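Just one chain follows, in the form predicted alone, and it is written as structure tokens.
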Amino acid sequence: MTTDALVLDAAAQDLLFREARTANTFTDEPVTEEQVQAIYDLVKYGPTAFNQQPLRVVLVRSTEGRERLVQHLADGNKAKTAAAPLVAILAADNEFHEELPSQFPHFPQAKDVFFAERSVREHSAALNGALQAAYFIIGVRAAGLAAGPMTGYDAEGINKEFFGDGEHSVLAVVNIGKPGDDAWFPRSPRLEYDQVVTTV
């Protein structure tokens, strides 16, 4: 088996892959501030360009919080994110660059090198965010949570309610907690290995 090439144990494997899903219910058990900063300290270490971290979250766990999100989201997401014990917006910092001379200590140069321009900016942001925001999903898998991410919303009006500086991009929301009863829609098929991998 595949499963056997690989050095974590198949429980960790299941955990964060093959039987984790998309959470679509939850139960009213909360999420603490000590397990999100515990999935944020295990998820800083993913890699990313020049070390580059544009990732931003937002908890949003008031009432009044949740209204102003949800207004902006797709009406099939506005229930379960209402319901959810704890919502995170995740969004790209586009000025991340000022960061770099102290998290790219050995090339702090490329602060003004490789990001002056705002447009190369908000591109690598987008991708690099991307990447942060996939290894948060696994940490809150790690934590033994489920993650529900979203990207059906109104990214403008999310940007303009909780980042007024223009400043930042949402990249997802997620909705976070334990899973409750019907959480899941049935397993969408995956591509085979030979229809993904190729060798030159």
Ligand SMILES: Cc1cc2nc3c(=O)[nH]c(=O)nc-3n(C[C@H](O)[C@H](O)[C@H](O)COP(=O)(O)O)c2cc1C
Contents of the next structure:
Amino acid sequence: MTTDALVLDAAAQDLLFREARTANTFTDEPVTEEQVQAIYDLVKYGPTAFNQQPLRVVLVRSTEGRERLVQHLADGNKAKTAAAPLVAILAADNEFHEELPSQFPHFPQAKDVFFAERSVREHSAALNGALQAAYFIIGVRAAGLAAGPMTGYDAEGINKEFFGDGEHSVLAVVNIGKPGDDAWFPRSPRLEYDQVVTTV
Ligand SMILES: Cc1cc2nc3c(=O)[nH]c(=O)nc-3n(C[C@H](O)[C@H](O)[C@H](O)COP(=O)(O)O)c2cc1C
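Form predicted alone already given; the form predicted in complex with the ligand follows:
Okay, now the whole complex, with that chain kicking things off.
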């Protein structure tokens, strides 16, 4: 269904949403550094509270890195992650407040006024990091690639393996590439507008 209410052209609507799918298989075509940089340079403009930008990304390219990651994944996620052209570990930096004086310059005191407590930072980083993860997935689609996001893993295991500092919390692992053979399950339904939206 297309509508005049959206200004984005119909092809872009399809690319980003209607025809975009969660891929479970991929071709061998590599995902380049240039593509990942273009994705980040687009989605970095997605909004976060206090412009806090807690998202951190680890690109897993080496065989050794792939093995270190796959051991922490749920069994059903192992094979497709081992075979994907690129895997990104998306994590929230719970010490994001250190960057606030430079990233929120019109109110640099936010670092201490709002984010002195770790528990507050963790809560905020989880929400805003998840938003940025969503922007990232849409950015992958904007590059003509498919994403396969996953949260079926041992989060503590990944945190220790890739972020030994205790300051990061994994948000999602995302397989990235061109979709391969038989790449997705049948499209599942979506809740309709009236099931989701109320007006007061
Ligand atoms: C945050 C998140 C976590 C997910 N975790 C897994 C997972 O661990 N394993 C898996 O096979 N699919 C996982 N999925 C895939 C979803 O089931 C899929 O995106 C959803 O059913 C929509 O599919 P579609 O994009 O093809 O319509 C995850 C998706 C998201 C966004």
